[in-house]
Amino acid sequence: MPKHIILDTDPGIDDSLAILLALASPELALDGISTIHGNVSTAQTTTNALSILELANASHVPVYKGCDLPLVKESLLSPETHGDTGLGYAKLSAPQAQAQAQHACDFLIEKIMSSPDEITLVAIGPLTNVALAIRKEPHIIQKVKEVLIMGGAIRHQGNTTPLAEFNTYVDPHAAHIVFHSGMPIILTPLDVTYQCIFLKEDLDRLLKIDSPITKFISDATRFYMEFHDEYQKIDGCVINDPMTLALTFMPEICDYEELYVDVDISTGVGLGNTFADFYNYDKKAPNMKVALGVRPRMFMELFLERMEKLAKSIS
C-alpha cells in the first residue's frame, strides 16, 4: 500500500522537483498539494503547481490555494533565487486545470481528520498553512501520521540571514506554532540539505533523455545553479525539498537525533534562527526528530533514477 502524502509547498525550483519526485515514486500516493506564499506569491505558486502537474500528466492531483501572507511579519519573496515566476528559466504553458475552491487550510484539516493516522504531511515551504490549520482544528495534531518539514539551520549558517533559513525566516511565528504543537515532526535543516548538491554532470545525465521533463529540469536548475554560484560559491545547486520528500519512503538517507528545537521570534538579528538544546539545558523533552547526517549521493542516485524513469514515460 502506498503512503498517502500531502505536499504543502511554494514552487519554487526545488519544490517543483519534489513534486516530480512524488509523482515518480510508486511508494507514494499524492493526495493533494496545498500552496503557500514563499519563493513567489501564492497566486504564482498555485499556477506553478498546476503547470507542473500538467507537465507530468498528473492533473488529477487536486491543488488548494493557501495563505498569501505570513502570520505577523511582512512578506518576503525570493525572485533572485528562483526567478520572477519561481521556475527559473523554465516556461510552462498556462495550466488548463484550476485550483480547488476550498482553502488549503481547510483541505489539510478535512483530509487529516477524515483519514486518521494515514496522512503524511510534507511541508517544504513557510509553515503558515499548517499553523493556521492547527489553530483552527487542534485535533489534527493527534490525527496526522507524521510531518516532514524542510526548514531551519541548526549548526549550519543561514541562507537568508546569517542565522536563519528561508522557510523559517519567512514565517517564524508559524514555525513556532508548529514546532511546539506536539505533532510528530521530522526536520530536515540546511545541515543535511546543503550537502545534497545537484551537479552539472547530474543534469548532463538527465539530458541524455529527450523529454519535456528533462527540458524543464534543465531550464529551471540552470537559473538555480547561476544563483548558487554567484551568491554562495556552490558548484551546482542545492535541492533541499526533494531530499525531504525522499525521506517519506527512504528514511535511511539520513541519520537522526531526537532534540528539543525552538525558533527565535524576537525582533532583531536572531529572528527566524532555529536552535537545538543538544545538552538539554532546559530539561525539556524532545519535540522533533532532526536529520543531522546524510548520504547525499545515495539520495542523488535515487532522484536521478526516478527522474529518468519519469522522463522516459513522458515524451
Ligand code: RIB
The other form holds:
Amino acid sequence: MPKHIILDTDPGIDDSLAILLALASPELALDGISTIHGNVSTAQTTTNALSILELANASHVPVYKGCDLPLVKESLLSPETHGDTGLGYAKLSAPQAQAQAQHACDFLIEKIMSSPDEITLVAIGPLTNVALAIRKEPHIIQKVKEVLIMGGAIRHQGNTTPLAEFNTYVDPHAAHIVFHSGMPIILTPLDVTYQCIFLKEDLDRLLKIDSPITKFISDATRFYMEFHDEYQKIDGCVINDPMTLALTFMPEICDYEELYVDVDISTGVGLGNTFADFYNYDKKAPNMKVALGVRPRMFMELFLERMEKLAKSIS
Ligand code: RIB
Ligand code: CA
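Given the form predicted alone above, what does the protein look like in the form predicted together with the named molecule?
Time for the whole complex; same chain goes first.
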C-alpha cells in the first residue's frame, strides 16, 4: 500500500524536484499539494505547482493555494536563488488546470481529520499554512501520521542569515508554533541537505535522456547552480527538498537523534535560528527527530534513478 502524502511547498527549484520525485515514487500517493509563499509569491508557487504537475502528466493531483504572507513578519521572497518565476531558466507553459477553491489550510485539516493516522505531511517551505491549520483545528496534531519538515540549521550555519535557514527565517513564528505543537516531527536541516549536492555530472547523466523532464531539470538547476557558485562558492546545487521527500519512504538515507529543538523568535540577530538542547540543560522532552547524519550518494542515486525512469515515461 502506498504512503499517502500531502506536500506543502513553495516551488521553487528544489521544491519542483521534490514534486517530480513524489510522482516518480510508487511508494507514495500524492493526495494533494498545498502552496505557500517563500521562494516566490503564493500566486506564483501555485502556478508553478500546476505547471510542474502538467509537465509530468499528473494534473489529477489537486493544488490548494495557501497563505500569502508570514504570520507576523514582512514577506521575504528569494528571486536571487530561484529566479523571478521561481523555476530558474525553465519556461513552462501556463497551466490548463486551476487551483481548488478550498484554502490550503482547510484542505490540510479536512484531509488529516478524515484519514486519521494515514496522512504524512511533507512541509518544504515556510510553515505558515501548517501553523494556521494547527491553530484552527488542534486535533490534527494527534491525527496526522507524521510531519517531515525541511528547515532549520542545527550545527550548520544559516543560508539566509549567518544563523538562520530560509524556511524558518521567513516565518519563524509559524515554525515556533509547529515545533511546540506536539506533532510527530522529523526535521531535515541544512546539516544533512548541504551534504546532498546535485553536481554537473549528475545533470549530464540525466541529459543522456531526451525528455521535457530532463530539459526542465537542466533549465531549472542551471540557474540554481549559478546561485550556489556566486553566493556560496558551491560547485553544484543543494537539493534540500527532494532529500526531505525521499525520507518518507527511504528513512535509512539519514541517521536521527531525538532532540528538543527550538526556534528563536526574538527580534535580534538570531531571528529564525534553530537550535537543539544536546545536553538537555532545560530538562525538556524531545519534540522531534532530527536528521543529523546522511548517506549522500544513497539519496542521489535514488533521485537520479527515479528521474531517469520518469523522464523515459514522458516524451
Ligand atoms: O533553505 C532551503 C529551503 O528554503 C528549501 O525548501 C528551499 O526551497 C527554500 O524554500
Ligand atoms: Ca522549498
